[in-house]
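Listed next as structure tokens is one chain, alone, in the form predicted alone.
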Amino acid sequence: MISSRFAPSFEPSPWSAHVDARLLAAHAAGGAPVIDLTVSNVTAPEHKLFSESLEESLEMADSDSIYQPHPRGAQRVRALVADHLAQALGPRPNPNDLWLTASTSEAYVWLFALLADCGDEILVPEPSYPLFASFAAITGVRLQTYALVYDDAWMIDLQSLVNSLSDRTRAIVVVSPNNPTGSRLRRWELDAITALCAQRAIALIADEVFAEYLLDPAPDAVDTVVGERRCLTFALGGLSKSAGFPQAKLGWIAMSGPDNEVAAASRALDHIADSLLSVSGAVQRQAPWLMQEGRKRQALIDRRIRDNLTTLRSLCDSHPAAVSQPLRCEGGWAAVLRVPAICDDEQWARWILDESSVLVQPGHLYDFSAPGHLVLSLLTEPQRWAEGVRKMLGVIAQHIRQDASRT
């Protein structure tokens, strides 16, 4: 027996199938093989970012040292975070402030159990990265969600979040840049959620993973809510995504409020993190190598996801059917492809992938509320990333004629 909160069936969606089907019939025709534009890890061989692996650069810790935890991670590893955050995005968060984490995922884990009641809810943004579900049956949490709309660049629908609103609301999360429209918080937003969060007593969950990497900001973006006092505010990073070192499992929670709030949050908090001591010693010992040699690999994916994100454009403009165009992105690693909404998005999936080899992602698995959308990695080896988009873009072309034609 499992418990209720999953779901019944793990069976693969009808999506998955094709692809897993796609493939191992590729594979064993020995053609030429599929070009994926939807792998998000950073480490994948095929994006050929980093010439040596983690454990050929990193030497770590003696395993005999002496194990001293602490609920919220070694001290001088906070004071590293503290400096890190100051130096990216301004805000220098006291180190004792900072609970250390072996992901952001694991962040949203406590965070829920933190904050809500089993049966209390918590509302994400949709669409978005599609892990929100497992977080809140994992913490027997209901989620609600508001709107994301697009109008020449993506922006909170604020109405929308009004009136998801309950009085079982316990924290508002938002993804500032969003994985994968690339939106970032506007000060506005910020305003107008921090002060709905204070009234009712809710919190903020800003998850920040994505925050160095910025590639068309808009003037009044937020860059971080480090420091935020208006109301309980936790923002989320870690060096997944900001140093490029997923396998290092290191992440951290930056609180700060209203004192009250924080004090009493903080001792839950502590007890929390005291009974799981999830973030491995060695880890923690090597912090300032990875620190240092993140900032070398954050440069190496900044330059790649400005390189590709300047490719799909150009051929998106230059392409002679004008099929498709790339709907603004403000950071992350994703870039959202606008299509003609002659089919649903998994359709278009199946086209792309059986016609022409290239694999990419319907934007139905990030939950958009209307079809012609596809989502592609930004982070893409550039050849095959050029090479890929081209073949994706004839599939298009191709299909819209062809509609034309029957019209």
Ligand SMILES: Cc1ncc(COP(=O)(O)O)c(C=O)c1O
Second form
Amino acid sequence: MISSRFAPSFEPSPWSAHVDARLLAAHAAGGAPVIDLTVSNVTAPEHKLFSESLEESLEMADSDSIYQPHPRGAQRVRALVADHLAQALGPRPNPNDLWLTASTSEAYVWLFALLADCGDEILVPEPSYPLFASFAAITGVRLQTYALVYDDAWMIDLQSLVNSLSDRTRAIVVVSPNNPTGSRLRRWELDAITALCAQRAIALIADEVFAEYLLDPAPDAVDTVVGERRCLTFALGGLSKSAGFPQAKLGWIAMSGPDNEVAAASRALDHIADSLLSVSGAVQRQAPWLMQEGRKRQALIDRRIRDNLTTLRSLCDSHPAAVSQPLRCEGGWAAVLRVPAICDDEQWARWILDESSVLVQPGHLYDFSAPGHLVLSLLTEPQRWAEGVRKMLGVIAQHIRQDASRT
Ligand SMILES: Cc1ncc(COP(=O)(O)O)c(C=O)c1O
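The form predicted together with the ligand, contrasted with the form predicted alone above:
Below is the whole assembly, all chains and molecules, this chain first.
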């Protein structure tokens, strides 16, 4: 009755079952609450980031307003998005090359459907955003991965990308800054990828949802692929991250590339967008306010992630056992902590949760190729962050000592 594409993904993983049981037990015991260092929802009340909520300001559609949807979204909203991109990232796209979507996630689904037949392949980075598998399942596309490797900084393993190409490859996805590695696309990586795409008539999809959140320096990094003309290119963004408004449900696709490819892709993308018309009139009317308020939210988030990264570094540096270090983080909302691979990541996360009531994510949720990675949300409220990190480091130090005394 249900497509076989979905069956496996409904089973809770052992890790999420363990977390649920632990949270329930902590709640039932009524003791100290778990310090959750994984919450990436910027509006979560425990982050204490924003005072004003969207709901307070959102006026719903006038009951007598006339519904005149455009498949790409209202022209004036696309013009606002173009201004926003110009201000934040440099190039101003023509508003006619923008499609509004309900979210970046939706944009992925539209683009996978636009570019690939069932069974065709799309290349995605690893480690990266875990939802690619869902977008692929929804659209019947097969994912192939290429590796990001770490050597003082994360970079694309271009050989692994070339090895993953096949006759059925239809698109290459890059995420910059990537979630959770925080790595940014380098100019030479973009040159190599656009050359491959142009040669093989495949498209580039660049997820730039975190493009405004920059942390460690990244020499020669690409700010945006908006306006890239060497191959058919789609740059994705949205208010969920750039304005701290995930509930607004407003994202966008900026298309560019060789004229003939853009013309063909535009017709097909209009068809998809026109079939769904998924961006509400109410949100489009509120777009000027959302953009304006979003700049304030962005500044608050920016301050939070910077401060928390600094705290994390100094707590790791000053910890007597010097047990672990955050990896270089060029942007985004996550920090990756390197821990000794004396066990797998899930075991580390279990020890930390069970022994200190601090919740962190094991790296395997993001498909790190090797053990020894924990992922933390930099959005966490600063006092909880410092307390949670200290406790976590204490557990890590203790297990390293135990391991050393055994060997
Ligand atoms: C890299 C990346 N892309 C896209 C998204 C989804 O964004 P949206 O809320 O616009 O669907 C996320 C969400 O965390 C993300 O981490």
